[in-house]
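Single chain ahead, by itself, as structure tokens, in the form predicted on its own.
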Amino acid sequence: MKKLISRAALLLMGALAFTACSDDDNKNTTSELVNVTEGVFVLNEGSYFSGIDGSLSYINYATNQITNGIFASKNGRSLGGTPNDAIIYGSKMYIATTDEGRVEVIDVKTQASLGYATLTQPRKLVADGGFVYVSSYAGTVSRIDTTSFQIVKTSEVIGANLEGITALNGYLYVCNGWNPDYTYNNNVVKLDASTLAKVKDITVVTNPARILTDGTDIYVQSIGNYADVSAAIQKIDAADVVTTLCNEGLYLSYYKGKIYYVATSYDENWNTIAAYKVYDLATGATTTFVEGSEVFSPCALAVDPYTGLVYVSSYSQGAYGSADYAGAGYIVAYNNDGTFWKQYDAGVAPTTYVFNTASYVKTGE
């Protein structure tokens, strides 16, 4: 028999397996914590230049089906222009919608809007210590109270167009990507999470965009300058020392000691060639994960933290053979061994994945 309890209760129990002896029947019963994924939310960015709003989809693991447009269906209004990041924290989902100048807050189970925080051009989100933090194109990082949904603290201006953000050991790490004049920066800004005061700049490869942590180290994906500086994936260790892992890589995701990413190059006709690779953090070896012939033009990648399913988003092929940035995209799912699992039709530009996970206590003899 399985019984669902809250994560807070599980933490109080130590979140560990335990054994109990019954005085009634003298039988040993064992209880263990089981983490599962119930589904995955997909944030579709839409198209700024075509005036197409973003949307929210959901892949239900019980039915293995995708439902599109769930935010609009539930709330009777559009999610807005350029929603570009989302996270689940507790029972709520937070969605940064750049064009609308807000972080939308919805109930995970019902997708009903609960309110929103207002700020200039929010970009990326991370949760830490009971708060949600958001980077912005105003060059600041703001703290959102998870009860009132109000901005309760904002940093000084620490960069220009701030992108990815993550948290580790009481600090925030923020990518200072590029500038309004389309020049590029080469630093990750380290902030004290409690005060939002700047601690230092950490020099990385030009145009850092995405960042994540495995709980020990930080991993940064830089885009480069589209000319003589290539993309790169780098590691920032506990001493803030930067090591380049590979001189390529977009759309990184972490799973069980490995970094999954997309490497892109161009043929003689400037057509994009994509390779889907895995970097082993223990050995330093890089291998090809899947050929990816089902993917026309990749725009995101994510790995389910519990099942290992790998999701790759793609733009559809347009009428003239190029990517259709204003048309509905699609998602290809692969098993972790690289075999094809399923393809799903999504919204326009499906660029962000948020895994809907749960923890169960499983008991048995």
The other form holds:
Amino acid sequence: MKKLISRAALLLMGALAFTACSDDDNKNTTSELVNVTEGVFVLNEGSYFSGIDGSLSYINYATNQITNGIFASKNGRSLGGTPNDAIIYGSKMYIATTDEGRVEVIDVKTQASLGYATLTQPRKLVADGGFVYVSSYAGTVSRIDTTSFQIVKTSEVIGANLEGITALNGYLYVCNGWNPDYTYNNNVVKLDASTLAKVKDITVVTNPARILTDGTDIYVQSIGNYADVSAAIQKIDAADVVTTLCNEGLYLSYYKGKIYYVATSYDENWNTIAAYKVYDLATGATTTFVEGSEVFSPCALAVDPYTGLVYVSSYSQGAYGSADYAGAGYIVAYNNDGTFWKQYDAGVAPTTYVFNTASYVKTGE
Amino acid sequence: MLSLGVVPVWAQREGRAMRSDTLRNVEVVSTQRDRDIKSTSPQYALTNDNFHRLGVTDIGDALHRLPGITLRDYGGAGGMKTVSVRGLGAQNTGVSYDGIALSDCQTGQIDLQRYTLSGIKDLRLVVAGNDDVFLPARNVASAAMLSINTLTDLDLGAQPHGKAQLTLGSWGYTNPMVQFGTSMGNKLSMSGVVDYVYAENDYPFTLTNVQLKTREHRTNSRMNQWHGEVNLLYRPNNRNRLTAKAYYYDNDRQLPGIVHYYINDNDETLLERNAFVQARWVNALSEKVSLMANGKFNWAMSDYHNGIPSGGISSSTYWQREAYGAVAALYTPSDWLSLDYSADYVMNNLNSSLSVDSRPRRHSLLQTVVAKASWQRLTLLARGLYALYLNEKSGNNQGNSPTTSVGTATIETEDDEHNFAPSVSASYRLLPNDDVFVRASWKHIFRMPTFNELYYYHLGNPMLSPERTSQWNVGVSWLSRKEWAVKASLTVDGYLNRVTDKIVAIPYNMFVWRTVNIGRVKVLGLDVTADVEVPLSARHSLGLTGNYSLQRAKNQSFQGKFYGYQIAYTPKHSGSVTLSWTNPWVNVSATADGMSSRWTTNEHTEGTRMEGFMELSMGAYRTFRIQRVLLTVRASVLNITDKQYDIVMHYPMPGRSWKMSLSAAF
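Got the form predicted on its own; could you also share the form predicted together with its partner chain?
So here's everything in the complex, that chain up top.
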């Protein structure tokens, strides 16, 4: 759905940019920090009202094969209803399952369950300063201890159906997306990460859903109201000043100074027209990344922070010719130059990507 | 007036009187099964005496005994139950209550859970055409019609009489019922019934989570339902007959919701109230002409509550009203011919407490012309239905289209419709002295979009057209000779249904769906019923009753990977069989019913296949007479093998349970 880049990963990425070009790591230097992606976890949301559980898949870069259903096969039980978001923090992976009221914790290497935190309808996760933070449809943000997996602190009710969350400079930014009566909000709530106290509301376009940071600024994507207010991607700077970057965009991901996003629009007959675009933060120019004819109906986009591979998830075509929300989806991977790389069969609604990265010091001859 | 064990005497008497008064039909007074065998379109009935003999315990159980029906059941006493007939969908099944149609203009589906079996005289299912010609137009405006006829117990000239019944069952099921009837002279009679149902419904079930099996209970599942009605019959002379009913229903229930693996915190509640008054007046104007007038005013409210995670409780209340008037004229110029003209007017409206409320209103005018002719062994019936619908809407919810902008003005509705729907049917008696009939029928019918389909926020599409259905049926039926000791009957019907412009919801995105007329379904099927009763001695007999349905319902909406797949929630095979033994001590029955596997999606995605199941039940009853009082004691054990199954995915059905009832009638 969106790629949450942790501050740690961003810092590492920054270091990488200075020390090496990722495609060319055979140069004669004494030592360098090498960051690699070993694979990518894909979280499939399932379809709650069709009774289809969510699941976890893994694409292993060594074999370029996808393995589906790994949580259930490793743990003998299901993730359950609507696993909505996942992050890796340290050696653990945190999975927020909305309709099971849990944040499941597994070991990244073995995918064995380590425990879970219990809370009402968790939605999105971010790690910051040794803790994991989770937004919830309870209108609150909670802090999860990374060893006991207990909820150690919960904010006041700061909104309604909270969605995307990110962290920057000791603050949390949370999208206050919509309300249970299907009306929409237009604010991002800024919280003090240490006290979980609300600092301020930042007004953005209607129905903010996804949010990420490049370590300097915050990027927020709003869905709009499905009528006269269109989707938008906006920037929130360090002074909380909001700038609109583009009046479109449903899914977004950050890679090397650029925002990759999917813009969707509809023709008179309600046919979806999807465009895969790149917004250059430095120049403000928008270019089309790929035509995307392989993608039937997009439901997520993510860019590998080290290889630059662009993953686009798609629903399959169902029995009525439209997107099948209750059927197995698939993943199309593009090289960063827009050429087709691979296609993988995934679970139902493969909406979240979590890159399994490692870094090590390489010594040259 | 003693309504157990036999078809109520008054019903036969009234039936005979009405027929001789008004119809002068060639048909002699006959049993329900006789009429079902001779009809030109398939029709089936389950009568009150059969409920006991076949061990039927509730309405859901009763519906399993009728062929062609796919019951959607959310489980337990409070679980919503709707029926789809021959793969056509619940919205294509009309339901009438004592002769006058029930309606739900919002969803187009009638929840049959609310009708307790203790007050029901018979259930009739008529597929496609209806052999009765003297009917309101609305009673033939569906692909299939389920008629619920209640024990109104209106017996002219009878002494005060009544019945009290108490039914108890597992998980707190308590259902007392009191019925009373009296006659004031030979022209007026009145009756009343009140029943109450309480059920805790916290039944246990086994939850399978990959390799983990846990024993859980349904929670938040309690229901509190009561219903009362008063019936009146006024028959000043042989030529006039007025029946009237006032009805009230109230159900305050919790909804247990979908089963989760790790949490069980559902807090939804649903309060439903329904009140109506209805009346029918029939007048035999002359030997050849009869007139009928029907009127109804209906009010229904549903109030859905659920807790909001961020605090508070959300409530959505809907109110709907209906005003209905229908007239019909029957002309029987000679013994072999009946002609009928019927005209119905219906006004429906709906409003809600939602902030995105729209207030739709519909005026419907339906007219039918029917001709039925019988020459010796041949019966022919032709019917034409012409319907006009005018929709109006006000409110702040604009038509849900990508190109219209939100405003507050009343939009121009472009969804008025007029339609013509013809049907023809015939039956022919193959042998002059045996009840062997062949029958064939064709019916074209349409279904108007419901208010939800037209206007529901983020779903409705005011540009929808009606859904269209064509039904072809060919069948044979046989009834054993009257003089035989063994009573037997058999019906076998093969059919083809084609649904076009089927209304389906397709996603615009995850949160916004829209309804469109793109579905196409072809159903090929077979319905079989068989009934054998073998007398063993003077007071012993064995009965075998069964029904079997084959439904090959192909989704042909889109030429893709899933073209021709079986539509969701429709088993290919389903049926039931009951063995009963009637004797002087305790009458017993054993029933097996079940269905083959189903898919919960039209795409047959992995993880959406639901296994078939077979459920076994047993029942026993006995009647005693103590002076003027007839006592009936009944006991049943349901789902004896404690089979765990779902009819709706993640809504487990109850396991083994019991039910007992005691009734006293005088």
